[in-house]
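Encoded as structure tokens, the following chain is the form predicted on its own, with no partner shown.
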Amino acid sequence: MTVKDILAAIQSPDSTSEDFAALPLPESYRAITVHKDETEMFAGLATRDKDPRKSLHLDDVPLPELGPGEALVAVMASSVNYNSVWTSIFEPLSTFGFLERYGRTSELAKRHDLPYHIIGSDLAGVVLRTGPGVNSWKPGDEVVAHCLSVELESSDGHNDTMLDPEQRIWGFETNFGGLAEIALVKSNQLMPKPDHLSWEEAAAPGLVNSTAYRQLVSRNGAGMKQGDNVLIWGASGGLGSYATQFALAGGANPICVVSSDQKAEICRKMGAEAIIDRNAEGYKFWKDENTQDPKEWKRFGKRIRELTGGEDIDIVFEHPGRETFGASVFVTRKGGTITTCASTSGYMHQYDNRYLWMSLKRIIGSHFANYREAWEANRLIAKGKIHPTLSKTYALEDTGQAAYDVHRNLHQGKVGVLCLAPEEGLGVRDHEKRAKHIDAINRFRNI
């Protein structure tokens, strides 16, 4: 049995729950992954001089044991994050470690703890397998994946999920992720796939639209309202592109921070209005490495009133870190709130506490997404009421190339890669849906 013949059921329109359960499921499969043996391979190496591609390997590797609660998927495509890149260039630490705490908390934990890391943190593909205590997902179910994996033996995730103190992200935080021809997950991972959209398509909202959709609509983040005026750093990015999307379709006013013109063109087809290009208008927070320029705060204060009418900043989707964190507080009117995840530029933040304290400002970490959030957010994106944001798409073997493109800021908004789907367009099941919304659609593609 090979990866071949899961691939010529999945194509088969008369294939049925029945035809998938019967499959002989094969012994190994292709599948991202770096090694336990190369994770000083970039010592000394400044982080933008780290090359994903020399440390993510296509390897065949072992098929994993199916355990209670859990399913193995065909995983028709994925989509690279941050987070592959973090895990590709072995910062802010090898993840080896988080595979290590993980196998010592159970047996069957232990089988995440291996000498190879397989790593993605999005998939859209078709259940092969669910263990026992699985009743809600069968066989042959076409569905996407979110990347909370979560035991809740403890009370502290009863509220929210993702204060459970055996939170992961899996396939960074786990092994057997979605860059990959089959994927492990827990079933409490799976989400309906979008039927009118590609597997690729399909695929590249998960990580980032959950993530988005928790730190900027759910109470548990900035709990978004109608004519609130949210400041959105990279705003055609990854993240950026959601949350811009989710302002617009919420009746808020997204004031779009990006780095050219190409990328201001992108939030202007959104349905964008207020953009600010900060190399165009040649924004310097920090005057060098240990010193921030209040001047250019106030500056980019008076360039937010020119375009809201004079209002100041309700909300900061924040995600940069230390390069914007300073300006972020500033910026952010009495009372306002500033959202943080992710510090791509740098995890140690720095700002002027003066201006948190005395005008009463909230920080809210944000991070990921509990099942609900991720349900509901991609409900929107079924629903046609939030889009993928799919730049670009590359085979499993290039996924080195993806990810190195992440990590240099070469891409626009989300890079897909192919596992099991032998080419893009596969999928489709709604095409009338599909032709209603396939400008949008292809909106990342048509730059």
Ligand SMILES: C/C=C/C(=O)SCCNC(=O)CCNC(=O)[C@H](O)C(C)(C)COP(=O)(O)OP(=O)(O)OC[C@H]1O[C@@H](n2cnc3c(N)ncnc32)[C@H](O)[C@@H]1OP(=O)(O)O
Contents of the next structure:
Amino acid sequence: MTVKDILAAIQSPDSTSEDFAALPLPESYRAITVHKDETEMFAGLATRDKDPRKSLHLDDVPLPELGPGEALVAVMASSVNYNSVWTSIFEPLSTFGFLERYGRTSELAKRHDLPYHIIGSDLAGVVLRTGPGVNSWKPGDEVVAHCLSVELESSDGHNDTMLDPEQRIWGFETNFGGLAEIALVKSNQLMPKPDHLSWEEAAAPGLVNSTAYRQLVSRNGAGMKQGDNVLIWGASGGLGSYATQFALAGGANPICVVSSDQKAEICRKMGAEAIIDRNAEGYKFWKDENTQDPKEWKRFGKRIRELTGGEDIDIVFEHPGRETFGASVFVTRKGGTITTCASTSGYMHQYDNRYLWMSLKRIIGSHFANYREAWEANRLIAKGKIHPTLSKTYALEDTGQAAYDVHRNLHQGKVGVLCLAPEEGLGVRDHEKRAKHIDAINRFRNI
Ligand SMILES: C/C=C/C(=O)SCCNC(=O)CCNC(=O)[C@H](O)C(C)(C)COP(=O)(O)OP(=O)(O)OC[C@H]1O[C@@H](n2cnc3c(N)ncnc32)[C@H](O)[C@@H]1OP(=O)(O)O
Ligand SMILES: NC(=O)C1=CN([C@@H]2O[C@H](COP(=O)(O)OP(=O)(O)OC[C@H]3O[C@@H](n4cnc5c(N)ncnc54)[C@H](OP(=O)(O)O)[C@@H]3O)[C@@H](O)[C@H]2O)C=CC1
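Could you please show the structure of the form predicted in complex with this ligand, as a counterpart to the form predicted on its own just displayed?
Next comes the full complex, this chain leading.
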């Protein structure tokens, strides 16, 4: 039995759940990995020069044992997230430390502590097997998976599953991720695949859409409301392309920051009107490596006021981190919110605290999304209210190049990866719904 037989079953319109349940599973499958004995391969290089094409491998790996509450999923498509870029350049830490730590927690978790790490935190595919105790999902179900892995044995996470002390991101802090032909997930990660989307479109939003939803919309994040001025860094990137859609769909006023004409045009096509090209306008928030330039914060704030008719920012959607954080705190209005989920340009932030406390601003840390938020974010995709922002797809064997593109900011929106899917465009079940949204679904394609 090989993965080809699984693909044939998925492509046959007559396959039943019983057929999938009866399919013997292969002993091994192809997966994108980093290797534990290579974690020092980029030592001494600048971040920019660390090349994912050198560290990401396509390996044949053995099928992991299926545990209680888990599912094995045939992955038709996945997507590249920035966490896979971090994994591939072994920054800020090698992910093998996460796997070792997880492995120490239980007999079952020991499976994750291997000399290779199968990465990837998104998938769209078909359930092959479920473990004991799984009743809601069955072989043959078409699914997407969110990337929240929790144990929920501590009460700390019972109100908000992101607060579980054993909270991990699947495919980053756990093994057996989605950039592979088969993935292992906890069944609580599974959600119905939006039926109007192809496999690669359905796999694109998951991680970033859920994160943007919590960070911007949820009461656990900024709790955005109608009319809010929302400053969105990287507004046509992975997170930003969803934050921009949430702002527009929620009646807010996105002020989109991008770095090229082409990206500005994408934001305009999404429906945004206030757009700042940070490259063209040449903001230099840092005079040198250690000194910021408040005059540049002010110039940036003045530009925002021009675009808003004199108003300041209610919510900043932050993720670039060190390079922009001082400016983000400054341009926020009195009582406003800076919500942050990352530090791509550096995690040791500097800002002038007088502008925070004297103006009663708040900084909110946000990370991925709890079970419910991930479900709600996927529901919005399924209803055609928010759309995938897939620009390009790569074959599984070219994942290194895909991650390189994201690392070097050469991409738009999301970059997809075809795993078992032999070509793009497969897996659409509701053609009528798709036709209604086709322009929005294709907005980022091939640009
Ligand atoms: C969904 C997608 C998301 C993304 O893309 S996010 C972007 C990618 N992710 C990242 O870049 C994050 C990568 N992760 C990390 O960098 C690290 O993961 C963290 C910095 C988040 C945490 O590091 P750690 O080593 O886990 O924690 P410690 O705090 O450095 O060390 C733990 C030790 O510190 C002790 N400790 C913790 N809190 C306290 C306290 N309040 N007072 C005293 N000690 C404390 C603990 O007990 C433990 O100790 P003991 O080492 O002896 O076991
Ligand atoms: N905590 C969490 O749950 C999550 C965290 N993340 C983290 O968020 C970060 C962004 O992820 P994602 O949106 O997918 O990545 P992308 O690379 O797809 O998009 C980020 C965008 O940010 C802009 N940007 C990058 N560097 C800077 C800078 N120095 N100053 C201003 N703008 C900048 C770029 O847009 P432009 O050039 O057009 O300005 C870029 O396209 C990553 O660090 C990732 O690890 C992501 C998802 C979840």
